[in-house]
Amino acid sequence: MKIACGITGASGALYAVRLIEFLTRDENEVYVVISKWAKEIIKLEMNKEWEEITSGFKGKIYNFEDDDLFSPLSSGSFGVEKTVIMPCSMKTLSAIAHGFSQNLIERMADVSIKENKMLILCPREMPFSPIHLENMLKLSKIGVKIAPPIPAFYHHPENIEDITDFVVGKILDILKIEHNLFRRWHGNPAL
């Protein structure tokens, strides 16, 4: 399956890196677009350079810069089946909601919408303003999946990896990709 993953400059790039790790385990073609500010956030939050992270994916991902509008991801004829933007900044979400494609992440989202393909946005902000909520509602009404990276705690996470895996697992559920990244809810065992 051809899957595109956009990483914007919002906090939470760790989620995207973990998603890419999981997606590259199978025979998926994974296309990654990262913004300039996402690279800075990765340095800040993960204490690594983007190039250091991508070296672990050598030969497993196709990496594009966000200003590369000549990329095949700019065209619906390329055939990407599913797109995830994780984390998705409010600037990017707003651009997508209004059909404004100034960079490759925004363009590949626009392509997903016009081609009626799956698009998942993981907005990273708190609290949401009425403008943010209106943009999310507008996109949701046309079929875009809005999935803020909100963890649960019923599976008793013990570390940041458990919390990250829960969020990534929920994205994989939306993508309809099997996983065992977290223990699923089966009701209250005390009842």
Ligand SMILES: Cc1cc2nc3c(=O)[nH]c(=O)nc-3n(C[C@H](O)[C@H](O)[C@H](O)COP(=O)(O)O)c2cc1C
Second form
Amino acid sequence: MKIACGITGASGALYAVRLIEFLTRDENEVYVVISKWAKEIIKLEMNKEWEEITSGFKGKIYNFEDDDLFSPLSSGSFGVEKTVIMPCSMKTLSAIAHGFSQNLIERMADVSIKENKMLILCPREMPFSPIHLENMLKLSKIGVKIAPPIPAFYHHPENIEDITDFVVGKILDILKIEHNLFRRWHGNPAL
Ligand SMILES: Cc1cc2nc3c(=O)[nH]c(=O)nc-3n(C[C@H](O)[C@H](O)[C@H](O)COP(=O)(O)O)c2cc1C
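Same protein, different state: after the form predicted on its own, show the form predicted in complex with this ligand.
What follows is the entire complex, opening with the chain shown before.
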């Protein structure tokens, strides 16, 4: 399956790195585009350059620059089946909600919507303004999955990896990809 992952300049690039690590374990072809600001935030949050992180990826992974509108990802004819933008900044959310595709990540999302494919956005901001919420509602009404990276605590996470895996696992659930990244809720064992 061809899966496209966009990483934008919102906090939480770690989620995307974990998602990509997981997706490339299978036979998926994973197409990754990272924005200029996402690269900066990764450096800040993970103390690593993006190039160092990608060098550790294994599997069928293809990297494209966000200003490379000549990329195959710009065209619906390339046949990407599922697109995830994680994390998704409010700026990219707004561009997608208004069909304003100025870079490759925005164009990938636009293509996914016009081709009626699965598009998952993980918008990250706090608090959300009415403008952010309106943009999310508009996209949700046309079938875009709005999946903010909001962790849960009922599975007793012990560290950042557990919290990250819960969020990434929820995205894999939407993608219909099997995983064991968190323990599922089967009712209260105390009852
Ligand atoms: C340290 C840092 C953290 C940021 N966190 C967020 C965030 O969580 N959500 C958001 O919408 N924008 C955030 N921004 C602002 C975006 O990076 C900015 O709007 C940028 O233009 C997004 O561009 P992109 O979507 O093309 O990556 C942050 C910026 C910095 C420098």
